[in-house]
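For reference, the chain that follows is the form predicted on its own, supplied as structure tokens.
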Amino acid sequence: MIFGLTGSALVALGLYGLVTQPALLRKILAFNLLGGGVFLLFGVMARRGAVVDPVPQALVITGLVVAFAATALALVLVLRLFQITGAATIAEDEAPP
């Protein structure tokens, strides 16, 4: 019960941070928070019955590896954006091309 509530809270906080934060680094952190909440919810779903289902656990392990790789790629892209433009935020007043 407590793990399900914690996972739901992490998903909600991650979504809030992903939508409201203009800084890309904070968006990456919010996305990782959201992913952690989803992984926790998968863990709760795997543990619900008398027999533990190994499929959600395998999905969580695979998801952790993919999330780590995606975070590393996103950080490299943000660093490159900062080197080119001098800023790592999303400007709100830019007109579309």
Second form
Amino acid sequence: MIFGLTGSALVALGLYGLVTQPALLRKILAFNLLGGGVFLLFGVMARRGAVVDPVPQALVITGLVVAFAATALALVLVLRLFQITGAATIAEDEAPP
Amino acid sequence: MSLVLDLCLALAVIGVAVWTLAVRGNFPAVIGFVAYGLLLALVWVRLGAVDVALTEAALGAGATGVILLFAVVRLRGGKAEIDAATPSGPQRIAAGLLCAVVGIGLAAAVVTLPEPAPSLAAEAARHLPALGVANPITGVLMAYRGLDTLLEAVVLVFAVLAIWTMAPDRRWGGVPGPVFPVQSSGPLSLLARVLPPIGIVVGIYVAWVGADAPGGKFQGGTILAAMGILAWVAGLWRLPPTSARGLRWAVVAGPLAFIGVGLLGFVIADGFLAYPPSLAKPLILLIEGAMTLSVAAALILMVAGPPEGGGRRAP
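Counterpart to the form predicted on its own, namely the form predicted in complex with its partner chain:
Following is the full complex, with the preceding chain placed first.
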């Protein structure tokens, strides 16, 4: 129950960071916070039965690996954008380089 | 007592998450994120999910932390730009309210979950003896939800390919990532010389023991990758160029073995990814072994990033 509420709070925090943080790096961090909350909610569901349910846990492991791959790709994209344009955000009113 | 512990842990996780979002500098934010990952791993232990805790600590905190730090070092400046793009107070309050609604909605859903909880635990345990594995999570990953795991293995290959394509044309086929100078003294040099022999044994053990106890190819592969990265950062091991044939085979070996065994299922069992009971254990071991190698190779390449040195000659 406690960790279910923790997961909910983490999802809300991560979502808030994703929306309000302008820097792309910080958006990726916030997105990973959000992901951690979603995984935690999933783990809490797995814990509710009399025996621990292995299916959600296995899916969370799969999810963690995919989340890492996505984060690595996102960071490389951000770095490439920075190398080419010098931009650290995707603000619309920015003057074209 | 355990309730107090859980409560402290929950508050610590939320506190670190808030700090990660609120702190000004990028570097402390990444450190906060690594702490968040480690605390989350403790939460997973409290939830009885040791397999997930291992993966979270190794990948969520460790490997993600490393690539984030690499990115922080290279992303410099942009403060004025970031300040200009920061949303105004009212916008932030509106976003905060909407996110609070999402969080409260989720919390309400958690509080009012139906009793008794639906569970596949008994179902998952019933067929484990036929598979020859005792760890139900490995059973789910390799047999019941084998297709998900296969797709995930392919995701890793595509992620490596996508990262390589971010290199400038002239660097295609070059050596991935920066080249580090050889460390001849200091703590990094000592660690990089002493840890890998132990770490490689531990990594293979964790991958092997995954059949019967917490562990498996992802956790073991991550430990192997960490040893490779340590030796690489200390300058003791040069990464092969991305055009090297052996490197490319290492990345695709796991998915290929997985697909091969899957297709074999049509011949010797009753469909794609079906194992005949007598051969289930050796086939699962074959896939797990090849996947451990591929996970380790893919993780090292993802941490290293796109090719930055060498590459084909300019046309």
